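Take a look at this single chain, the form predicted alone, given in structure tokens.
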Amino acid sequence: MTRKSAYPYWFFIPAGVIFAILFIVPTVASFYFSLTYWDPFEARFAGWDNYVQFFSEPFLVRGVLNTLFFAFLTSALKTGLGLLLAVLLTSGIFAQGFLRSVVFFPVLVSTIGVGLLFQELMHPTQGAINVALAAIGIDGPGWLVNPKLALFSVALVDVWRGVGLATLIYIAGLSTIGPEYYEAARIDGATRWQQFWRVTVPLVRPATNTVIVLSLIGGLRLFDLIWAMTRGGPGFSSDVLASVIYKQYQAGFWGLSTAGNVILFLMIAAIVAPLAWWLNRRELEA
């Protein structure tokens, strides 16, 4: 019996070392420091005190709820709008290539730049959006200063910035659907809506799964756009878990903020891993 050589596995060593240094070691260190009161000079063991304090602070718990709301809202909107735009941009409309570039362009722009731009556009009195609404007799809302609208406004900007990537993924998925499927549907008398619902939607399910998972991960860990637009305000109305963690670092509660990082990591894993497994299972059963 020929013994299998271990030589091919040696090529995994460089990637394994890099992965261990950049992911495994920091992750284990984060779990350890989340159980301590630490600063750059010392670390005192605190047990579960940081976690108890985290869940006893109302604004910290609100950050978790805001994170879930923001992530699921933006993921749903990116998925729906991305599919509709992809269908439109593969239908042979005029200037199709140019319109694809326009839709995808916001993905290439710096997130901080997008945040600062929309912070000006959504200014309650001098912003271009409310000025345009005033010109047609509509009193524009305080997009970023109204506690009830701030998080929703940032979510809309995030959808505008990220729907281009979802559209691109869907365009790639639509390109794999052969025309014979639609020809067979037309022969059977299917309307355009029936073709979309019975042919397009099932056959782009792999692309849908990818968009949902990527959008959900991005929404759960988003920080830079919210910080650039509202810094979690007004009050704590638009704080998400990542911005709360950053504020705790700024205030010097490093152990508490590290515990928040661990909670964020576990929350993403607890949501995304089962969801990805379920989506992939449905795809295989279809």
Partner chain sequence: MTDRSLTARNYAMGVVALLLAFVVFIVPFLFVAINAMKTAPDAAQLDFSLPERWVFWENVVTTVQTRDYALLLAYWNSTLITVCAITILVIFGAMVGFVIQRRPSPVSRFVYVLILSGLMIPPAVVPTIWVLQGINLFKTLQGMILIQVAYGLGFTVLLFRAFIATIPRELDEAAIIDGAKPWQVFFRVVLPLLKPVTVTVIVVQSISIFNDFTHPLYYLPGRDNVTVQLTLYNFQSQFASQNNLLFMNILLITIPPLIVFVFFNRQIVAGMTSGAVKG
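Show the form predicted in complex with its partner chain, please, because up to now only the form predicted alone has appeared in this conversation.
The text that comes after this line covers the one chain and nothing more.
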């Protein structure tokens, strides 16, 4: 007779039931419903129609491409700026602790609040940003009203809001690099620039991987900021998958909305899983 374990599996059950019913079941069901014409009244099998529509209607294709553009742009900016800010904020400058708090605070503020605030600041004529630019003789662009610029403007606000988290992760990563590495580099005659590229960047690699993966996932899934600032507009110019999913749900095209959900899931899996694997491998080799 085997002795009963002191760590029984039934401990998984309470959390497991909630997770299975509200997360796993809908995720599995989404694959089926994405193949149907589904509305509040019925679901009829549709084959691949929803997917065909997603990759042939220009505004839906636009949503897919925008999602990728947004995620890669914000991830790259958060990684680069996060590292620079973290190096600056660990170098012992004046008011370092206060500055860390200031950079991090937007992470905790309501995203909708941030979105609405910047909607006002980016107003083409009256907004504080363009008024300030006009004061130094620059004719500010229509940040959110120019279809070519709207998604880019939202991306900048997303970086403003999220760079604090990247900085925080980098600060934690930098604190694991011992001073002896920099001393050795200095003795070998390395300049500050060389120290940054040859010591800091390679040794802070695990934090870099975390920042890239986290901000990519966040960027691909982002909904609230875009919804608060542009609702996907002007036209469909700043629509991303998450906003398309919401719009199609609102319009009663539940099957199409769910197909968007599945595409988003597959896109995240296809980008993030290999990337995380590749980054971790390089981390081990380094």
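These numbers come from a predicted model, not from an experiment. Positions refer to the first chain, counted from 1. Take the two forms, find the largest set of C-alpha atoms that superpose within 1.5 Å, and that set is the rigid core.
Core-superposed comparison between the two forms: the CA of residue 19 exceeds or equals a 2 Å shift. In a rigid-core overlay of the protein, residue 277 has its C-alpha displaced by under 2 Å between the two forms. For residue 235, a C-alpha deviation below 2 angstroms is recorded between the two forms after rigid-core alignment. Core-superposed comparison between the two forms: residue 39 shows a Cα shift of 3.0 Å.
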